[in-house]
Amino acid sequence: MILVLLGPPGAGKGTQGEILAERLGIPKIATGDVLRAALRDGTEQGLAAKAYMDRGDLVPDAVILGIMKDVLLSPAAEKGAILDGVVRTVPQAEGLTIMLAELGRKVDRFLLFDVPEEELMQRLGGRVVCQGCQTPYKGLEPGTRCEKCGETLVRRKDDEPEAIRNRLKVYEAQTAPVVEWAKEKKMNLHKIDATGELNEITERAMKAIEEHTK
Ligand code: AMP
């Protein structure tokens, strides 16, 4: 099963993606994590992406489609994958669809995580993430140790107020049209209320997935 998680930054795609991946037994793949790892490793791809990421702008589609191809061809994704933070533009959506068709596969479900903008600003403003395993935390100071892996928690550069505003603007301009594209192409798009308790949101997502697979 291939699931694409759509929604603005801070909507909880990463957190829910982890939980859904465990429940469904398929990996969650986040292009943001792939790019941050490339940056830490100092690869050419990572260094080329850095300036875009720091500003909260999107990395060029060609780079993202290259990553997607590697991911889809990897043995880990044989049974399926949960794609978090990709696709973010209409050309990425089209590119992914073509790539999957060539492999005899398709996106089974697009899940759109819906959260009001004021709540997004609050969520992103107080966020720190583990620089090791990328687990996000609220209300902890940078420098605290991660409960999961013991690495240090940091504030991402793109979680600074200016970059947050830019990321939300970029979402509206470049990613929101993917929702319209999915509707037009009659893709299996399901909007989920992504506010409230973590487990309630998971149940809403599971219901949307199970409805589809019946
Ligand atoms: P995220 O962790 O999903 O918030 O991604 C962090 C940053 O990585 C984004 O602000 C973009 O600069 C870049 N990025 C991640 N995924 C994509 C994508 N699908 N298309 C373009 N840029 C991306």
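In this text, the rigid core denotes the largest set of C-alpha atoms whose superposition between the two forms falls within 1.5 Å. The structure presented is a predicted model; accordingly, all values stated were derived computationally and were not measured. Positions refer to the first chain, counted from 1. First, how it differs from the form predicted on its own.
- Annotation for E180: C-alpha shift under 2 angstroms between the two forms, rigid core superposed.
- Comparing the forms between the two forms on their rigid core, the Cα displacement of C133 reaches 2 Å or more.
- Comparing the forms between the two forms, the C-alpha position of A76 differs by 2 angstroms or more, with the core used for superposition.
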Given for the second form:
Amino acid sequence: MILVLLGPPGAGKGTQGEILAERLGIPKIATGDVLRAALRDGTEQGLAAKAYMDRGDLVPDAVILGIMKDVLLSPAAEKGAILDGVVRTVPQAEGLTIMLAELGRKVDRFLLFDVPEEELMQRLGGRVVCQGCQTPYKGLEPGTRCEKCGETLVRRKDDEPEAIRNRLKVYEAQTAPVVEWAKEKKMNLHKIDATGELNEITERAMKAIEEHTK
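Switch from the form predicted together with adenosine monophosphate, shown above, to the form predicted on its own and output its structure.
Excluded here are partners and other molecules; the one chain stands alone.
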């Protein structure tokens, strides 16, 4: 089963992705994580990505998808994977479907985590993240130690109010069209109310997944 998580910054995709991965027994694959792993391990695709990064260029979609392909071919992803942050534009969505088809697979479900903009502003404005493992926290002050790795928690510059508004504008311009693309292609897309208690959101997501697999 291949699940793709969609939604604006602050919608909780990363947190829910971790929970769903544990519930379903499949890995959560985040673009940043696999890119760092490929760079660390010196894989062919990782070296290709490094060449772009060393020049200060963005890593092309083709290279990112090549890294994703390597991960999806690994034994850990034999039963499927949850893709977080892999699809941010329509060309990336198209590239992913082509790459999966080459593997004899497809996206089984797009899960769109939906949160009102006012709540997103509140969530992101009160968030700190670990500068080591990037785990997000709410209600803690910068300088606190991360529970997972012990590194310092910091408030990212892109979590300042003006930066948040800009991130949401970028999402609307680049990522929101993926939703329309998925509808046009008759993909299995389910909008999930991502407000409320953490476990309630998880149950909504699980219901959407279970309905699809019946």
